[in-house]
Structures are given as C-alpha cells and as structure tokens.
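Just one chain is shown here, as structure tokens, and it is the form predicted alone.
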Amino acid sequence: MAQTMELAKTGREVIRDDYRCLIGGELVGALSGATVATHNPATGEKLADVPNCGAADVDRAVAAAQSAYPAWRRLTPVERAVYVRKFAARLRERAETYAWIDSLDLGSPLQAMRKDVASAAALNDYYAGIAPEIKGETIPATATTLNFTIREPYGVVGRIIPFNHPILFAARIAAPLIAGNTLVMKPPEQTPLSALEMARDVREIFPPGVVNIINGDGLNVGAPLVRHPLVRRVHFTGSVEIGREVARAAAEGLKPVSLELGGKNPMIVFPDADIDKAVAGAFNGMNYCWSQGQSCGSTSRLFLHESIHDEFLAKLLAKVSTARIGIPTDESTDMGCLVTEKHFNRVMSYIELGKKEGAKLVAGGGKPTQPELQHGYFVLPTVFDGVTMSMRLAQEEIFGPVQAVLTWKDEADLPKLANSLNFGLTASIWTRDFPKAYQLAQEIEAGFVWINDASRHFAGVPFGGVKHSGMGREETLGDLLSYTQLKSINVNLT
C-alpha cells in the first residue's frame, strides 16, 4: 500500500534513466550505442531511452542462450519450476511498479495492468504446477525388448511479443523454461519498458543466460533472431503479415513455431439471451476497459436477431457512455489511449471508412473533447450498426475500440456468416438453449469458443486459433510440451 500511495503522487518515478537489454546475465547497450526514445501515448511526454539492437547483438544474445543451455538442460522440470516459482513471486511483490509502466508506456488503465501483473504470475504459478507432467511413455513391444519415450527440450527459443499487453507476455516465460530450454525475447518496439525493467529481476533470479531480452525492432532484432541457425523454435504473436513473414523465415531453418495471431471475432446473441448479460459481454468482449481494444480477441463483430436489435443496442449503447475515458494513470479511468500515433491514424481511417461505405456511426467515432486528452491518442468506444459482411468494416481486424453491428435472421445463415473470414480466433455465442449454443460452437471456425461468456482466459484451457489466426494453443499442458521433442528409446534386453 506504501508504493501505491507514494506511486500515485508522481508515478513519474518509475520510470528509469538507465534502460538496458540482459545478455547472459549482465545489462548491457545495444554494440552499436544506438537508442530510440519511448513516449507517454496519452500525453506525448518522453518517457525514455532504450537501447536499439540490431543483429549483432542477437548473435552475442543466442550465443549467451548456447552458453547456459546444457547446465539449464540438466536440471529436472521441478527443478527448473523453482526458480519460475521465485520469478512469480517477484512479479506480485513488484506488481505496482510494473502497472504503472506500462500504463505510462502503453497507455492502458492503471487498474486494467494490474491485472495483467497478477494473471502473469498466476499463469507462471500454473506451469510450475505441471511440470512434472513432462514425461514419456512406455510401449509394448516382445519380451525381450523395452520401448520408451523422454521427451527433452529443443535448446535456444526465440520469443517475441506484441505491445497491448507488455508485461503479461513478457513474462510468459514459464512454458520454454520448465521443458529446459533457454530464451532470447524481443520486446514490443512500441512499449519495451516493462520488460526491460523485467531484465533486472530474470537477472537476479536465473543463473546467466537462461533468459535474454534483447529490445529493437522486428528488421534488425525480429528477422535476425527467428532466421539464427542456433535458434531452435520459434514463438510469434502478433499481426497476421508478420506472423506469415515468420513462419516463412522459421520453414527456411525447419523449426517448430507456434502463433497467436489475429482476430475478427463474431458475438451472436439469440432472441432468447439474456440481454442484460448479453450487453455487458457485448461490451466486454470488445476490451474497450482493458485495453481500448487492442485485442485480437475482441468480439468485433456482434450479430444480433433482428426482434432484439434494438432494445439490444439502445442498452449497449447506454453501457459504452458509462465508459470513463482519461489519463490511464488516474485510479478513475476506465479506458485509456491507443499506442502510437501511426495506430490511432491507423483506427481513425477505419472509423471514416466505415462512414463512407453507409455503415451508421451510432456511438464514438472521434476524440474525447476534454482539454487534458487533447495531446493523446485517444479514441471514443466507437459503434456502428447497419453493418454488412462485404464491408471492410466487418472483414478486417481493426485493433481498436470499433464494434460492428450486424442483424440476422435465419439461424441456417450464422455458421456461414460466422466463417466467412479467414480469422478464426474467438467466438462468443449467447443463447438459454444449450443444445442449440453446444450444435453451433461445434459450426463455427475458432479455436475458442465462449457460450453466454466472452474474453475470459483460464489457466489450463488451451488458447488459440484456427485459419489465420494462428498455429498451436497456450496456457495449457499442450503449450508446455510443445517446448519439447520427442526420443524414442529401444533397450534390447537379451
């Protein structure tokens, strides 16, 4: 509680003037000295400088991988997961700390990256918890033979992750390390701090080497780390473009990669929802209170019958003005800014897009008019209805606070509406009728599917996507094992 109060007075003062990457245990600038500044998006304040790698550095931070590979290899999962375990505990005693970095970095609300803090050292927890579940098995053979499996990490993983959550996916570290792998992360250009700050507590707790983060951008530190010969596996997430550019670099190496990619998620809520619940999941699923919807799950897409359409939206509509839109840092905001100026242009051309092809602008659509907003990049929860699928509108991730209202009719007509994309993260569908809710998950394409729920995670419930919105699932046993290979022994007993 002391931090709290001494944090809000300034906040200001977690911030560092001293940035730097960790290669084999030691905080070190970019070879070259070479820095880019990072900004405060909600006021245009700079906020630091941070070191700017290029592929010389990814050499000497794979290398330092190499180094601690084999001793990091030899010790048992259980082993490993101890110093995982002490990683978890540091994030939660320095959970303030990081909230406010990356709500000063990112521009996310303050009480919305707290949370991420504590589901990051919750998800560290889980695979902790499991990992003695890395173990083979025994197969039958004859009499005079043993047939067994081990399963044993690849080696050097190369990680890199996006920008609207920073310190969750930083420190989703536990699933690579546990199966005894050592790590080389990228951070998000646009938001390193958190995870430069996180180098300063890896590096008191793992022994050198076992994690580095390097920071710079996806040409000069991205490209080169997925494309490093000792780079064994690869994870991405992030945009569909780049995710194709990386697993195009990883097939030249033949290494395993795993993606979380995009989203353009349908919410489709039947006559006989609840649609008081039905509006709060409308609304939370579109992220717009956690992070402005900067989400690829965000439910950007709601279906709604047409006899519920209107009470339907007139109540979210009522719900999207009860957002407190401010300075993420203030303990009232309830929706924070975008991240960077190229993104709010980006979700700007978007809102007048949607104008131009007849969509009805109903909510948002522009900037807060508050005077201390002005220097920021913040948009208004934005709606619009009278929506159809060949607008852009409807087809292409927007990644930010924009929902498109569709009407239907026929119940025939949602498996095909709901797939009609190439994405197929998330899918939320919001009915009493079970039977009929269970028929239509089983229809549509996404590798997560919520009935009368939407956007919650679960530690143990696998986490991804189908088509192009990814390859492989996180937060579950299969994430972990997916950081290992298989061998198969065979013992002649005669």
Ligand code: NAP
The other form holds:
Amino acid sequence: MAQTMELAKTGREVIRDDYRCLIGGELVGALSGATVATHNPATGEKLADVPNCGAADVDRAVAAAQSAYPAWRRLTPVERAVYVRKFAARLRERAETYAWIDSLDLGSPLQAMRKDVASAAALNDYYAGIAPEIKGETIPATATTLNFTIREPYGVVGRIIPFNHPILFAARIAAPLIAGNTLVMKPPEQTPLSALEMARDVREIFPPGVVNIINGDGLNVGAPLVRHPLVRRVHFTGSVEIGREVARAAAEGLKPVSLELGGKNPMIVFPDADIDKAVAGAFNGMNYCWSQGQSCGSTSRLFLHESIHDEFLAKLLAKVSTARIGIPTDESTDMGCLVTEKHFNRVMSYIELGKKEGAKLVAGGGKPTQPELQHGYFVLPTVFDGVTMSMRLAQEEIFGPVQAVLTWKDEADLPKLANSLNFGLTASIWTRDFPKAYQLAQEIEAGFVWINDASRHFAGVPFGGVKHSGMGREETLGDLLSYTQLKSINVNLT
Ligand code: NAP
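Please give the other form, namely the form predicted in complex with the ligand, since only the form predicted alone has been shown so far.
Below: every chain and molecule of the assembly, starting with the one above.
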C-alpha cells in the first residue's frame, strides 16, 4: 500500500534511466550502442531510451542460450519448476511496479495491468505444477523388448511477443523452460519497458543464459532470431501478416513454430438470451476496460437477433457510456488510450471507413473532450450499427475500441456468417438453450468458444486459433509438451 501511494504521485519512480538487455546473465546495451526512445502514449512524454539491438546481438544472445542449454536440460522438470515458482513469486512481490510500468508505457488502465501481472504469475505457477507431466510411455511392442519414449527439449527457443499485454506475454516463459529449453525473447518496440525490467528479476533467479531478452525491432531482431540456425523452435504472438512471414522463415529452417495471431471474433445473441448479462458480455468481450479493444480475443462482430436488436443496442450504448476514460495510471480510470500515434491513426481511419461504407455511428467515433486527454491517443468506445458482412468494418481486425453491430434473422445463417472470414480465434454465444448453443459452438470455426461468457481465459484451458488465427494452443499441458520432442528407446531383452 505504501508503494502504491508513493507511485501515485507521478509514476516516474518505476522508470529507470538505464535499461539494458539480458544476455548470458549480463545486463548489456546493443553492441552498436544504439538506443531508441519509448513514450507514454497518454501524455506524449518520453519515458526512457532503451537498447536497439541488431543481428549481432541476436547472435550473442543465441550463443549464450546455447551454452546454458546442456546444464539446464540436465535438470529434471521438477527442478526447473523450482526456478519458475521463484519467478512467479517475484512477479507477485513486484506486481505494483510492473503494473505501473505497463500502464505508463502501453496506456492501459493501471487496475487492468495489475490483473495482467497476477495472471502472468498464476500461469507460471500452473506450468510449474504440471512439470511432472513431462514424461513418456512404455509400449508393449514385443515380448522380448522394452520399448519406451522420453520427452526431450529442442534447445534454444525464440519467442517474439506483441505490444498489447507486455508483462503478461513477456513473463510467459514457463512452458519452454520447464520443458528444458533455453530462451531468447524479443519484446515489442512499442512497449519494451516491463520486459527489460523483468530482465533484472530473471537475472537474479535463473542461471546465466537460460533466459535472454533482447530489445529491437522486428526486422533487425525478430527476423534474424527466427532464421538463426541454432534456434530450434519458435513461438510468435502477433498479427496474421507478420505471423505468415515468421512461419515462412521457420519453414525454411524446418523448425516447429506456434502462432497466436489475430481475430475478428463473433459474438452471437439469441432472442432468448438474458439480455442484461449479454449486454455486459458484449461490453466486456470488447475488452474496452482492459486494453481499449487491443486484445486478440475481442468480440468485435456483435450479431444481434432482429427481435432484440433495439432493446439490446439501447442497453449497450448506456453501458458503453459508463466507461470512465482517463489517464491510465489514475485509480478511477476504466479505459486508457491506444499505444502509438500510428495505431491511433489506423483505428481512426477505420472509423472514417465505417462511416463511408454506410454503417451508422451510434457511439464514440473520436477523441474524448477532457483537456487532460488531448495529448494522448485516446479514442472513445465506438459502436457502429447497421454493419453488414460486406463491409471492411466487419471483415478486418481493427484492434481498437470499435464494435460492429450486425443483425440476423435465421439461425441457419449463423455458421456461415460467423465463419465467413479467414480468422478463427474466439467466439461467444448467448442463449438459455444449451443444446442450441452447443450445436453452434461445434459449427463455429474458432479455437476458443464461450457460451454465456466472453473475454475470460482459464489456466489449463487451451487458448489459440484455427484458420489464419494461428497454430498451437497456449495456457495448457499441450503447450508445455509442444516444447518437447519424443525419443523412442528400444531395449533388446534377450
Ligand atoms: P505485430 O506487428 O505482428 O508484431 C508482433 C511482434 O513481431 C513484435 O515484437 C514485432 O516487432 C515482431 N516482428 C515484426 N516484424 C517481424 C519479422 N519480420 N520477423 C519477426 N518478428 C517480427 O503485432 P502487434 O501489432 O505487436 O500486435 C497486435 C497483433 O497481435 C494483433 O493482430 C493481435 O490480434 C495479435 N495478438 C494475438 C494474440 C493471440 O493470443 N492470438 C495475443 C495478442 C495479440 P516490433 O513491433 O518491435 O517491430
């Protein structure tokens, strides 16, 4: 509590003047000496200069990870989990600092960023708990042989993460590590600070070289990391466009890759749904008050049955108007700002496009009017009614606080409407008729479906996409095992 009050004065206390990457247990700058500035998107204020690495730094980091690998892989999964638990505990001890850093660097509300730190810690503990599940099988192949499998790590894993939940993604290191791999991670250029702060905690907890964190942009660090011959397994979370490039480069090196990509996720409301709960679900599903809509799972296509459309929309607009948009680090703020001017302009261009396409703007559509918000990239929660699937507003991931309302008549059309895009990440179905919901859940092309719920993740429940929304599942045992490869051992007993 004392720390909260201290920080609340300015928040500057959590920002360092000497950010460094972590390579081989050492805190280092880029070999070239290059740095790049990161800014507070709510105020425009410069926060810090951070190292801006290049391919030579990637080589250093991969070499450090490779040399740490033999000793790390010799530990048992349970021994490796001990380090991960310590790391989870450290995240909790320093939760306030991490939450403040992300709120300042990203522009999401402080209260939401506290939950991100807590989720990151919980997920690390979850993986530590299932460490003993890294095991093989015995196979009764013949009467005179003993045939069994063991699970082995790949070696060095490259991990590339997006801007929208910085510490939540940066701290998700448990799966590759408990599986016995070492790691080189690249944080996003827009929000590098919490990952670089984390580098210091990681340095104190893990043996040198087991986790390496290098900052730099996608072209100069991300691409060389994926292509590096000693990187044997890649994980990428980000856009479909870059995911495709990463998959192509990984294929060239014949290395397995998991991809967590974008979405344009449907939420479908039936006439028998509990309207008040579904309205709350439509609001929460957009993640307005978590990330200003900058979350991959946001239910940005809202399909309302024509018989409930008017009542639902009126209630949704009332709900949306309650979101307190403000300076992200203020305790009373529900909704912050977008991450950069470039992203702000992109979201605003979609709002203009929606108007041109003939959709009806019924909420938001621009910046708030408060004087203290004029220097930041704030966009009001924005709702378009009268959207049709032929509009780009309904087809493309905007990744901002823009919700498209579409109307449906016939249940038989729903799978086609929901599945008409190449995305397939999440979907949300609202009805009191469970058999109907379950039937539709099976028909919808998405990796993660909620029935009478939205937005929430659950440790142990696989999260990931189908079609262009990705390959692989996170937050589950399958994810942990995906960082291992099977070896069969066959003993002749005669
Ligand atoms: P992005 O532009 O695809 O960038 C993601 C990461 O890839 C960044 O670290 C970026 O580096 C790096 N990168 C860029 N070019 C690269 C290249 N050629 N090779 C390797 N790495 C490269 O995505 P974003 O704008 O940060 O994040 C938003 C996207 O992520 C949305 O589409 C969202 O849906 C998706 N997302 C998906 C999930 C999921 O679980 N499915 C979760 C969160 C976000 P720099 O930015 O530093 O250049």
